[in-house]
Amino acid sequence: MMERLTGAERQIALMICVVMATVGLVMAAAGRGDPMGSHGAIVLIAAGITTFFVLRAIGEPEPAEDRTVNYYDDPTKAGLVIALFWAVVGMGMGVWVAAQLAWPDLRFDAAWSSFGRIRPVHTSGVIFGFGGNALIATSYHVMQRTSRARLAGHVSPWFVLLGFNLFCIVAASGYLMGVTQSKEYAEPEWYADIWLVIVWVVYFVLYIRTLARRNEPHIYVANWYYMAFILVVAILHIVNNLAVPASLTGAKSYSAFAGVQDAMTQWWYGHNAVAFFLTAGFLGMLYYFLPKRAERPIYSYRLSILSFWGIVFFYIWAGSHHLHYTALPQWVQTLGMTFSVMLLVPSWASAGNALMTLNGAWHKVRDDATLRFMMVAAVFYGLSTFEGSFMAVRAVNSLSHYTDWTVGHVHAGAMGWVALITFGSIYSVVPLLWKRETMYSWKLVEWHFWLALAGTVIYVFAMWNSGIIQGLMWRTYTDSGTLAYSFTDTLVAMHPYYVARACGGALFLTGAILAAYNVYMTIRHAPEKHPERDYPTSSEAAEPAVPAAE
């Protein structure tokens, strides 16, 4: 893939690798005896591997392709493959975490395998490793096709993709070593946070530059959602991770916030990470891949724009519903609750818009498992957003908070919405990118769909039952005013549901493994003979004629 870079671009890539190797060496030397030193070694190894591939291509002749008439899909291809790798790793860790809660002996009596260390490996592996790589890869694909313009640069897409994965590796290895800020979805320490800011700024500039050179005057709505994802996540990440390192030669840092202000900042970040990372970005996927697959226009383009602005405005205020019955001022809690309920309107507008788009194409949903992935994802998106608004109401929250009901709600969104729309998008785009007629095996796609759906339903229903029973047991009192059940009693009552959760997660993981195998075999399969039909990138913007034989 490096052979497609020009000589000047290879020189720039080599310079970046040298700088990264230097940074890694300094971190390794300065952080001896500290986890920071181990992370420096990881950075140094990553820089060395990348340097090897750049040097292999450094003397190759200049690429002969005409860049004005082709898209640059190499980073997209790599991003999709890496996303599937993280899916298997992250979901595998999730099954292990779930199994530990049912059978605690699976901890192996090792510090690195404790629940507190492998649980963030699962969450970060799925959210950032799987979801993040899928978002980056599909955003590259979508912005080129909807803009009819090639990516604005050939080094920066690789820098963003590889740099983001370096962040994921540093984060995951840090968790196993016990390195954490103890902030949900924001556990990595200060040097990893700084690196992610650099990567994210380059990503934002790349997206803006590509849109600026578009040959299509209109900016399609999917790009609005991707841009909201990129811009707001940057703001959230920077503010929530403001910290003072205890030492420049160590991993430990202290948050710039304290007490209730720290809690409010964290859940402003945490809930909006769900909003703009796990909602806005994946709505960008939905608004592009679902109409393309169904071969139907969006039911209401105006509704998609209204939904966008509703989500952007309402979501940003909703984070305080995580802090009901705490030291947070009552009016702030009520504000978060109110905006959470209002969120139901733009959220259901998007879910309804997606389902109405399928009018006249339900026979395709019946026959096409890829489109079925997207349809069920839209249904789960609607269900999850209704449940979230319902759980934000203070009276409901008094029962649901701190229970497994919240876990069920999160996974209804993560498995039923995020993962299903991602797998549907991957199945839709992989044959196009690798110039294949279809996926290697549509039977495997069917199997994956039913495994994923069964796993999600089992998981979510187990946690709904578990959470409601937990909440009711915790608030049951005897006639004398003492608690009717001990904490151990609640654990005994939860055990069957924890076993069911592990089984549901195992089904979902099996589906992800089938997806990875299917994509691998599709890539290996011989390409189709007829030329690729794709939108051109030239300024004339006329679609190529389809050969008469086809």
Contents of the next structure:
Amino acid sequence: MMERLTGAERQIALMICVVMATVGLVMAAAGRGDPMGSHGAIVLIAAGITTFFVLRAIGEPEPAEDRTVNYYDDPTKAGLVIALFWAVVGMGMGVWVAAQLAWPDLRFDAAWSSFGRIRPVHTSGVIFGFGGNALIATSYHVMQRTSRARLAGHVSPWFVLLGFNLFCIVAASGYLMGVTQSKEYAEPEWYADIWLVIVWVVYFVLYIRTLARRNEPHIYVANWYYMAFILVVAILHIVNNLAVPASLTGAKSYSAFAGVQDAMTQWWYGHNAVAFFLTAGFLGMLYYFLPKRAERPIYSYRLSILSFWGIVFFYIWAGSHHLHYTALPQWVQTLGMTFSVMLLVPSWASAGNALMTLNGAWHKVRDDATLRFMMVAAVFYGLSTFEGSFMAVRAVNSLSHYTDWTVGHVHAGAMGWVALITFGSIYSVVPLLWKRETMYSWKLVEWHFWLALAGTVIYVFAMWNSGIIQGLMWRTYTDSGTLAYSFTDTLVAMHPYYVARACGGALFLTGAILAAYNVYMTIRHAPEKHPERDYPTSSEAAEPAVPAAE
Amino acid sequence: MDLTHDLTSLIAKSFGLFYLIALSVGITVYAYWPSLGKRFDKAANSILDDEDGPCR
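Complement to the form predicted on its own: the form predicted in complex with its partner chain:
Below is the entire complex, every chain and molecule, led by the chain shown above.
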């Protein structure tokens, strides 16, 4: 793929690789005897592999294509394949973690395989590995199409994609070694955080520069969601990770905040990671791929603008609902609760907008599993945002907080909404990018859909049951005013639901494996599409689009 | 002047309220401004056929 870079671009890529290799070497040498040293070795190896690919192309002739007539889809393709790889890894880890809760012997007595270490591998693997790569890849696709402009630059999209994956690998390997700064969804230590800031700023600049080249007067709404995702995640990430390293040669650092300020900062980050990483970016996907697949414009474009600004300005204040009944001032808790309830309006506006778009195309939803993925995703988006607003109410939270109900809620959103919209988008974009007639097997898509839906429903119902039982047992008192149940009693009550949860997760994982296989077979074996007119994108010699038969 | 808890909560409860109300009104007016309808329709339809670029 590096052959499509010009000579100058290949040199820039090589320079970046050399700088990275140097950084890796310094980290490995300075951090000897500390996990940072191992991370240095990982950076060095990653730089070495990238250097190999760049060097292989460096002597090749200059690319002949005319860059003014087509989109640049190579990084998108790579990103989608990497996203599916992370899906299998991250969800596989999830099934293992779930199984450990049901059958603790599955830890096999190793330090690295303990629950506290592999759970963040699961969460980061699915959120950042699967979700993040899918967001980056689809954002490259959507920003080019909606702007009618090619990506601004050819090295920076690769830098963002590969740099982000280096962050993911450093994060996941760090968890297994016990590296964590104990902030949920922000576990990686200071040097990984600094690296992500660099990658993320390049990403934002790339997006803005591509939009600046656009040939459309209006910036389509999907781009607003993607930009909110990139910009706000940058702000959240920088503020929440403000920390002082204990030493420059070790992984350990100390947060710049303390006590309740630290907790508030973390949950301002944590809830907005849900809002801007797991919602805004995926709404960008929804607003592009659902109308596209249904071949109908979005039901109300005006409503989409309204819900965009509603989501952006309400969500940012909702984080304090994670800290009900804590040392956080009561009015800040109430503020978070109020904004969480108000969030229902823009959330349901988006979900309703998506479903109304399908009005008149329900026969397509019935026949086309890809569109059905997106439809069910919109339904789960509506359901889980309602549940979220409900759970943020202080009285409800007193029952639900710290129980499996929260876990069930998160997974209704992450599996039912985020993963389903992503799989729908992948199935609709893969044949297009690789110029295939359809996916390799529509039956496998259909199987995946039902496995994913069944897995999600089993998972969510298991956690509702488990969570509510758990919450009620925790607050049951005897006549003499003591707790009626010991902690072990609650564990015994939860066990059957933990088994059910592991089964639901296994179904969902099976679906993801089918997706990875189907995409691989589509790339390798599906028949090529012979379009009525040549794609302007397919011509190396920059011929104008003519009827294909001539 | 110190950024005390009292001051923060005062700002949140006064300025915070009014700027969010102003923002909501402003965005609603923009989204439903009648003469922008054509532009929004064009944008909504623009994604349905976008593989043939003009690109640059």
